[in-house]
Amino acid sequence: MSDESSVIEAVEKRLFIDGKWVEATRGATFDVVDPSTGEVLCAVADASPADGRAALEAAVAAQADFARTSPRDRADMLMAAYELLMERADDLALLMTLEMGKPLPEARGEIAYAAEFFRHFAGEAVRIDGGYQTAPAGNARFLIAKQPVGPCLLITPWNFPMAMGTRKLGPAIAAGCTSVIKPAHQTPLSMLALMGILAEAGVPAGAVNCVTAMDAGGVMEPLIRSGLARKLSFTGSTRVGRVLLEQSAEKVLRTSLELGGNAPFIVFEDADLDEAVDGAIAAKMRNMGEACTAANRLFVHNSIIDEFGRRLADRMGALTVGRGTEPDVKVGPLIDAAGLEKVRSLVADAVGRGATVLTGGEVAAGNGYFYPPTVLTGVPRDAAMADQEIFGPVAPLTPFSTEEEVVEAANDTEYGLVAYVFTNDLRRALRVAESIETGMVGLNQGVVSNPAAPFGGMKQSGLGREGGAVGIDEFLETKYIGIAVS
């Protein structure tokens, strides 16, 4: 693995437009900060609306030729990019840890996860199909074709800076769509590194473009309203997703929105407690809890909540907090000062309403945006964290008595991304999984994300699905061609 300074130095800091690295208008830049120290890592190009327009025009100009590339050629590009990601996993993981904070082992895991989207969609590229059907009257034939939707706008979040990019770029490239991608301003370096890999893998000029910007709305809104793009894919907060959906309505853009979550984690009295605690650690502590799939509301049957809380507090309290590059660190910093303050205030609110702290709960002095793993018990359902994504390493426990009660509580939210259910009763597992209003359910497991499975939610957790066999459909139009035969 390279050292920190050489990894940062190796990454291009400019915009990637039409296959070339270019400076932002007027040479504008913004700083990228290490959240574990608060120190500036480097400066990257700060795109203007004109830069965004140039990137989209490049994507539009390249669309027709890219759509004509063979499925096998597009699959080969994705496989080449997969191999490059895996070859450079150590350096890419270090880069991610420096800009985002997650511990190196988690960062390496994300690189492998990100690469897998390219391998998965390389297979989907050669399986795009249609249909042939005889009309019911027999006098015509129906030919069903699948075609690229066209130039796409892709907006990714900071919490999984590589995987959220490949989850969108993989199906776009496989389908033959060109794109402009804008990463979060907190974590642009991973995406810029990915642009270099895609160019090296043979993706043609203009097929993939990247703009980094502090003023995301100022750069992206004109592109959404321009009429040049045909699709928007966004991962981020529900609040921003609503705004983007309104903007997309003007030109009727095809939209995929992966928005906020408020995941219930339900432990019934017959669950295997060791398995449930393992699942809670996985569902809560991945990425320091900064994930839309993180367990946000832990409902534990009142007959086992004391024992479950003790075991969970012991496990979480033993996790080492520190800079993600240090050995044995399991919990890195939160992304920024605002994220840290949100977690602190949510915990203070819950404690003020009667919750008890089993471990953690106090911010340590020092640099960086660190919050200790925290377990709260007796969290009332009117606590602020019951309605908001915590986005931090805090596990709030709430007791319940009956299946009907906990299902009602789990569904009492505007969100519907994922739920976790722990029980050894098969009939109950199926009843609850079918009754909970979420797009995904983990039964006796704390991780649901998989490139080969459809990821997405119900209600205000989003529209559409990413990954799986259906993920590429979000980037394809279905065309019906009627052929008279008599």
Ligand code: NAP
Contents of the next structure:
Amino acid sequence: MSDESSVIEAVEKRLFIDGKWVEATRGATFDVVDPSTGEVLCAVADASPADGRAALEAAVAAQADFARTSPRDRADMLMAAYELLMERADDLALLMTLEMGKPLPEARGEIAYAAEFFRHFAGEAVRIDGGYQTAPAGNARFLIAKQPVGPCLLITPWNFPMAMGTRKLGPAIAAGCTSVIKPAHQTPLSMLALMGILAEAGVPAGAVNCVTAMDAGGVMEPLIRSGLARKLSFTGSTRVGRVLLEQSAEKVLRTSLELGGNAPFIVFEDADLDEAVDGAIAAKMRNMGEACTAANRLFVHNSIIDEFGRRLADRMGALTVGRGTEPDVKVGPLIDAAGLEKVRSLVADAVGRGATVLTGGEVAAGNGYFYPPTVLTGVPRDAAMADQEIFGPVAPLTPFSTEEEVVEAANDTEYGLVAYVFTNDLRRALRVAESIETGMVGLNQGVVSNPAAPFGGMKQSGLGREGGAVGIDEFLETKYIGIAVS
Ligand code: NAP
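Having gone through the form predicted on its own, I am curious about the other one (the form predicted together with the named molecule); can you provide its structure?
Below: every chain and molecule of the assembly, starting with the one above.
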């Protein structure tokens, strides 16, 4: 594996437009910061609205030719990119840890997860299906075909800097759609590295373009309203998702939105407690709790909450916090000062309303945006963290006594991304899984993300699904051709 300065040195820091690396207008740049030290790692190009327009025009110009490439060629591009990601996983993981903070083993895990979207969609590219049907009156035939939607705008968040990109680019390339992708300003480096890999893998000039920018709205809004793009796929907060949905309405863009979550994690009295604690660690501590799928409200049956709380606090309190590049570190820094302040104020609010701290809760002095793994018990349902994403390593426990009560509490949120349910009673498991208003349910497991499964939410957690057999449909139009036969 290369050292820190050489991975930063090696990555391109310019915009990727029409197969070429180009400076932003007037050479503008912005800084990328290491959240474990607060120090600047490097500067990258800061796109202007004109740069954004140039990127979208390149995508539009490339669309017709790209749509004509054969499914096998597009599958080969994706498989080549998969191989390159896996070959360079160590360096890419280090780059991600430096810009985002997650521990190196988690960053390596994300590179493998990200690459898997390319392998999955390489398979889907060659299985885009259609249909042939006889009209009910018998006098015509229906030929049903799938075509690429057209040029796409893709916007991704900082918490999974590589995987949120491949989860959109994989199906876009498989379907034959060109795109402009804009990563979050905190984590542009992973996406820039991915652009180089896609070019090496044979993706033609203009088929994939990348703009990095500080003024996300200033660059993207004119593109969304331009009428040149046919689709917007966004992963990020519900607040921004609502704004983008409104902007997309003007030119009626196809939209896919993967938004925020407020996952309930429910432990019934008949659950295997070891399994439930393992599940809680996975669902809470992946990515330092900075995940849309993070367990945000842990409802534990009142007969076992004390024991569960003790075991979870012991496990969480023992996790090593530090810079993600250090050996044995399990919990890196939060993304920035605002993220740290949000977690700190949510914990203060819960404690002010009567919650008890079982472990953590105190920020240590020093550089970087570190927050300790924290378990709170007796968190009332009116605490601010009960309806906001914590986005940090804080597990709030709330007791419940009946199945009916906990299902009502779990559904008492505008979000509906994922729920976790721990029980050994199959009938109860199915009853609860079917009553919970979320797009995904983890039954006796704390992780649901899998490129081969349809990922997405109900309610204000989003529109559409990414991954699975349906992920490619978000990038395809259905066309029906009526053929007269009599
Ligand atoms: P965010 O503030 O909504 O930002 C997401 C992306 O949108 C970033 O690239 C951001 O650019 C861009 N953006 C912000 N304002 C914009 C605007 N007016 N027009 C166009 N683009 C704009 O969210 P975040 O804090 O980065 O990410 C965390 C959120 O993402 C959480 O709510 C989390 O639950 C959600 N998330 C959801 C999923 C899922 O699959 N459901 C997966 C991961 C994360 P800048 O970087 O310049 O602000």
